[in-house]
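Here you get one chain, nothing else, as C-alpha cells; it is the form predicted on its own.
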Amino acid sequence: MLRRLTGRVPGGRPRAIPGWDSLDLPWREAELAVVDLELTGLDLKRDEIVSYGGVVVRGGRVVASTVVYGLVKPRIPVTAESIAIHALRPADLEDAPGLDACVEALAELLTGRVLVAHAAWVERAFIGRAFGEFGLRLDGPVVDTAALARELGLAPRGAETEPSLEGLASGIGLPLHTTHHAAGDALTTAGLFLALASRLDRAEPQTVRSLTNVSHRQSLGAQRRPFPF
C-alpha cells in the first residue's frame, strides 16, 4: 500500500499529502489529526522516530476509536537521554517495524486532515523527513498547541523553553493519560487543543486559518526553544 502512496509526481517531486483544505470554516467543522512522537533523540538533522501515536478530533470530539499506535526500528542508537524519557530501550524496538510503516499510518492519518501537535515544529520536522524518505510531502494546515498556550497567556511568551503537555494539561483540569508515551499524549493534546481552542472560541470565533496563524505567529523562533526535560 506504501507504494501506491508514495508515487512521485513528473519531474521527480515529492507527492503531496494533502491536509484539510477548508481553511475559513470553523475550527468544529474540520478534521483534525493529533500526533505525537517519541525520538531517539532531538537533532532535527540525525535523529529518527522510536513511536508514533495519533487521534482524530471530528466535530470538536476526539474520537477514541481512531487511536493508532506503533513502534518503529530506528536506524541509529537511542540516546540515553531519550531512554529516561520515553522508557523505549533498544531491545524494546528490535522487532518493530522499520519506518516504511510509520509512514504508511501517519499518511493515512494526515491525509485530509489538519496536523495538531505540541511543539509541533518538532512533529512537523521529523514528519516532513520521514515522507521525504518515500516520496511524500506534508502538505496542509499545523496547529501548536504549545503556541495556543501563549496567546492565551498560560505560557510565557519568549521563554527558553517550550511549555510542558502535562503541566499545560494538568494546570486547567485536564486528564493525563499515559505520559511519554506517544498515544498517551496524543491523548493528552487532543484535549489540550480543545481547551484552548474553545477559549480562543470565546473570545472571537476562530477557523482552522486563524488557529493556523495564531499558530505561526506564537511559533515563530520556536525551533530555537528546547524542551524543558
Second form
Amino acid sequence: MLRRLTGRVPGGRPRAIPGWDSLDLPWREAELAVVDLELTGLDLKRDEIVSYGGVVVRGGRVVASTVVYGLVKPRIPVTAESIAIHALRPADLEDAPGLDACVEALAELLTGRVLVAHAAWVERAFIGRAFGEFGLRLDGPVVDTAALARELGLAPRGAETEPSLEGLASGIGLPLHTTHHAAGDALTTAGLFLALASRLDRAEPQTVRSLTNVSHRQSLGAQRRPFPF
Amino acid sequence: MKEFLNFLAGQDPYAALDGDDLERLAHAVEAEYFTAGTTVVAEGAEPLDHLWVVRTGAVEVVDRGRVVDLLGPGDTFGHVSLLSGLPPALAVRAAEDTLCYRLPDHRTLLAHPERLRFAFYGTDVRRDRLTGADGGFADRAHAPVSRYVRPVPRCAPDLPVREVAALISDSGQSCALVDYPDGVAGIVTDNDFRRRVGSGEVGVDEPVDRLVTRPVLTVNASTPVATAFLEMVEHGVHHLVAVDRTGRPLGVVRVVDLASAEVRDPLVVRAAVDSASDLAALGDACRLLPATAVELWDTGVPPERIGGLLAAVVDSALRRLLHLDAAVADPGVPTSWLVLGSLARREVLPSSDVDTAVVWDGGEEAADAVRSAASRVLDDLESCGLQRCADGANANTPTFSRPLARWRSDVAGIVKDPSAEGSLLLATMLADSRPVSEAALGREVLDAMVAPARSPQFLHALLEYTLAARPPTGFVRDFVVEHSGEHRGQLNLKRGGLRPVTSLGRWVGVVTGDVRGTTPERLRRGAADGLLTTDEAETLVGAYHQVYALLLAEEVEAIRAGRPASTYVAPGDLDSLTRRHLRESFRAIGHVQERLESEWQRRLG
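Form predicted on its own done; form predicted in complex with the partner chain now:
Following is the full complex, with the preceding chain placed first.
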C-alpha cells in the first residue's frame, strides 16, 4: 500500500507531498489538513512519534467525519516526562503499528492539502523526517496557528516560548477537545485555526499564501526555541 | 469527538437521541466560525439541506432588517427551512464572534429521526421581543445604561401620598422621583406604598416625604449595563436613579429592564455568571437572583417562565463553579454533575435547594477524591448564596456519588426488583435528573433508568409510590389541614398540591421512557401517548400552574419582606375564588389518581 502511494522508485527522487496548487486560493476554498503529533520528546535526532491525529478543513469548516487517529510503536523507550504529557504508557504502544502506518495515513491526509498545526515547526520536522524514511518529501505550504495568534496580538511577539493551545482556544471562547490527545488537540487546533483566519480576514481577505507568509514571519521554529509543553 | 458528543447530548432536542444516533450526529458535525456581522443564513436563499446549532457566541435572527430574536449556545436554527423545503424566511447573522456546528439532514442520517422534535418560531412575543434599542448579547451587557432609563413622574416632597400614588399609576411606572430644594433627589417606589401605606403606618393624606428614601443610589448614564446590574446586587435594590454628568436625575433604571424576561435568554444575569472570574464575582451575580425574581413577578412574567429563568441561571452558576473549582479540586477522573428535582425539571422557586448527584468514569478507588472535590464545590455554592439539599441529596454523599458501573448495576437492580428500602425514592430522584457537565457520561445513569428491561413489579411499585402523594381533600367539603403543631389549621401547598402532580408527570416520564421536560410537558406527552386523557392532562397542568403560582407569590412576598418563605397557607387567608379554585384542583387531581389506581392496577396486575 505504501509503495503504491509513494510510487517510490529505488534510487529515484523522493515524491513530494503535498503540492502547491492551492497557494493563491482564498483559504476557505482550499483544503487544509490540521495535524497534531504526540512525541517521546523534541529531539529530532532521537525522539519519535507515539501518536498522530488529524482532521480536514474543507469549505471553511472542520469536518468531523474526516478525523484520523493512530498510535505508533516507538523504537526508543518512552520517557516518564513525555508519558506525563500524552498519558501513553509503553504498554499502550506495545501492539501499535509501526511508523509505516502513520506515514501512510498522514500522506493520504496531506496529499493536495495545506498542513496546519500549532507550533507547526515541530509537526513539520517530525513528519518530514518520518516521510523521508519512506521516500516521501513533505514539501508544501504550512500554516502555524501559534504564529497567526502572534500576528493578531493574542500571544506575545518576540517571546521565546510558544503560546499554549488550550490557553489560546479557551481565551477566545472556543470549546476544548480532549487535551494532550492527538485527535483532540488536532480538533482544537482546527477550531483555533478557523477563528484566527476569520479574524485576519477582517483586516484583509486571506489566501493560503498570505497565511503561509504570516506563519513564516511569526514563526519561532526558525530559531528552534524550546517548546514548552 | 467527545466534545461534539457531550455538547449535543446536553442540548434539546438532541438529548432525546439514543447513544448510537448521538454518535452518528457527532461524527457528522462540521464546525464553522463566523465573525460578528457575518451572514450565516441569507433570507430567501436556496432551501437548506442542513441545520445549525450555536456552539459559542450568539447569532441574531433578522426579519426584513429588524432583529427579532437572539440565539445563544445550544440553540438550533435553519431547521424550519430544512424540514419544510422552503427558502429560509428569516436571515441569521453572527451577533458576535460565533462558532456554529452544522448538521446534515437528520432524517436520512439517524435511525430514529422522529426523536428530534424542534421548537418553531412564530409566537408574536418572540418576534417582537428584541426590537428598537436592543442589540445583540454582548451589545446589551456593554451598552450604556442610558438606553434603559425610564422617565418617571417627579413631584415635590409635600405632595400627599394619595396624589403621588395616582401620579405613579397614571404614568404606568413603578416609582417616582422626589425633588428637594437642596438638589438631592429621593425616590418612592410601589413597594414603599405596599409596605408602609398598606400596613397603615403612613396615611394617604400625609406628605410623600414620609415614604421617601433619600439620598438615592445613582448611576451615571454612561455606565455599562453589566456594571449597573452588579451595583444593584451589591445594594439589594431594584431601581437605580440614572444621572447625567452634572448629577441631574434623568430617570430610573430597573433590574427587570436590564435582564430580559425571555427565559432562554436571560442575558445579563447569565452574562454576569458566565463572566465571573472568581468566587466573589460569581456570588455577586447569584445574589441577584431573588431581586430578579421579584422584578419579573412584578412585571407580570408568567410564573413558570420565572422558574425556567431561575433554573437557567442556577445551571450556569453551577457550571461556572465547576470550571472555577477545577483548578483547586480536581477529582482526577472524568466526572459528570447531575442536578436533581425541581431544578432538573426547570421548575425551581427562589428558595429551592440545589440537589445534586455525581457520576464518574472510573473505579471505587476514586470515590474519596470525587467526594472531597464535590464537597468543595458545594461549600462554594453555598458561599454564593445557593443552598445544597437540606435532605441530603448531595453529590458529596455516598448515596449520590457513584462510579458509572455501580450506578448502572444499582439502577438495573432497582428496575428489576424495587423492594429494597429506599429503592423507589432513588428511582424517582434519578427520573428527575439532568446532567450539567460531561453530559454524555451523566446521561448514562438516566438511560439505565428508562431502559426497557423494567419489571412489572417496578412499574407497579412506582405507581403505588406515585399515588401515595395525595392532595389534601378529605371526606368533608373543605381542605384537610394540619391538626397540630406549628402549622395547625394550615395547608402544605408543596406537599399537598405540587407533589401529587409532579409525581404523576414523573410517572408518565418513566413509563414512556422519556423523562425530559417540565411537569406540564410530561403530562401533555402522557396524553399524547394515551396514558392520560387530554382532559386529565390539561386539568393537572392547570392545577400545577395554580399551585406553583401561589407558592411563587408567597416567595416573592417573603423576599420583599426579608423573611423566610413558607410552603404553608391558611385556607382562610386565600380569597374565596382562589380557595374554591384550589379545592377544585385538588379534587381533580384526586379523580385522576383514582382512575389510574383502578385501571392500572388491573393492567399491571
